[in-house]
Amino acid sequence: MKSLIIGGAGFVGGYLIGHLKDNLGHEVAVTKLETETIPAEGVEVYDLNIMVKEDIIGLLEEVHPDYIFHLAAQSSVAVCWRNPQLTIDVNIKGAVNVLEALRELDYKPRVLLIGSGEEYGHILPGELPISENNNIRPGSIYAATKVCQNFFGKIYADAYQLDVMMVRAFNHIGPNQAPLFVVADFCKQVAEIEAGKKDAVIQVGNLSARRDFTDVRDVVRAYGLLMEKGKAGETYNVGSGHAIAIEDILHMILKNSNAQVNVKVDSQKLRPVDVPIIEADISKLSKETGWQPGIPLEQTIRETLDYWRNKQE
């Protein structure tokens, strides 16, 4: 079995490479931007700009993968507010280029388009946990681009008989995640305080928001199972099934530290629009693949904090 990861230089890509190669025994090819590096051994690495459809076609003809995981995206909600055009170009135009390239192939690989739990947007009372059939009310530019990707994936699966599945992945965390994201950001700040590299003040945003956090290693395991057992044209939630307040995440991190830390709200970390709560209904994924999250949140937080501690040495 040969898998291609489009956009594999990021946080999830590294874990997915390892899972496919080491746990599932796949041959793995992975794409990156020219400016990026992928340190993984035993994989084929290609430079690819998904804004150029002809380059995607050429790569697919050369690699001839059985499975394609489309991870390439501008995935930071914070960045999307600062640079909406970049987010729209990469997340919508880039995804359509991939779908168009697939339509021109003489064979049909299985494809997984990675979306986001942010697509659901504002959740009404009584809608939790959120199923895949819930109304979507995207509250950010990032979420809107992922909704568009999901719609295009469904249309291309139905109209052109492409073997495309879609995921709405809720917050995933773990060691090596960039500090653009909340858990990595908090762990990095605490590690810097412990090392004496930062004043004993942690800068935070909205602590009342409740999110559904899953260890990235559980997430990539779900992606692998969906490739084996998922159904074309369907969307699957990937999450823990439990929402937790960002404030409680912060308390978990501070409990694992001996540092005396003051907490200060930083207006730069507040979003123009923030959804109060997001929690996934994962029954569809579990029923069709047998997947359940296996790594406790407390373990993920400890390991993420230790990762940032090691970075201070």
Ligand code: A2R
Given for the second form:
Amino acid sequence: MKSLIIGGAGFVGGYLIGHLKDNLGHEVAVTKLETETIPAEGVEVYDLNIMVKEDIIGLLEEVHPDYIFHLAAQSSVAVCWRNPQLTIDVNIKGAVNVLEALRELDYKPRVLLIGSGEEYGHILPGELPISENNNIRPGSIYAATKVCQNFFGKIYADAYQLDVMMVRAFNHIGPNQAPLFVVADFCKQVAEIEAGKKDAVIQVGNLSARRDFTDVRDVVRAYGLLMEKGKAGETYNVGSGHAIAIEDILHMILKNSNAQVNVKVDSQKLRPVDVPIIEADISKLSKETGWQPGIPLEQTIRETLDYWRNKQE
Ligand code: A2R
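Got the form predicted alone; any chance of the form predicted together with this ligand too?
Entire complex below, previous chain first.
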């Protein structure tokens, strides 16, 4: 089995490469931007910018994968407010370029488009946990671009019989995540305080927002299972099924540290629109693939904090 990961130099890509190669025994090809590096050994690495459709076609013809995981994206909600144009270009136009390239191929690989739990946006009381056929009310530019990708995936699957599935991944966390994301950000700040590199003040955004956090290693296991067992044209939630307040995450991190830390709300970290609670209904994924999350949140947080401590040395 040959797998291609488009956008494999990021957080999820690193874990997905390892899972496909070491646990599932796949031959793995990965794309990255010219400016990025992929340290993994035993994989084919290609440069690809998904803004250039012809390059995607050329690559797919050369690599000839059975499975394609489309991870390439502007993946940060915080960045989408600062750079909506880039977010729209990469996440919508880039995704359509991938779908158009697939349409021109003379064979039909299985494809997983990675979207986000943020797509559901403003969830009404009584809609939790949120299932795949719920109304979509995106609350950010990032979320709206992922909704578009999801719609285009479904349209291309139906109109051209492409073997495309869509995922809505809820917050995933773990070592090596960029500190643009909340858990990595808090762990990095605490590690810096412990190392004496920063005043004993942790800057936070909206602590009351409740989100559904899953270890990235569980997430990539779900992606592998979906390739084996998922159905074309369908969307699958990938999450833990439990929402937790960012404030509780902060307490879990601080419980693992002896540092005396003051918490300060930083208005820069408050977003123009925040969605109060997001929690996944994961029954569709579990029923069709047998997947369940396995790694407890406390373990992920401990390991993420240790990762940032090691980076201080
Ligand atoms: O933005 P960069 O320089 O970190 O590069 C990202 C890359 N990327 C692109 N690849 C090809 N053509 C482009 N025009 C392009 N623009 C950005 O996609 C990065 O290396 C990769 C995405 O990785 P991360 O940002 O680390 O996202 P993560 O956490 O691995 O999430 C994977 C997927 C994304 O679609 C998220 O929106 C979703 O899961 O949650």
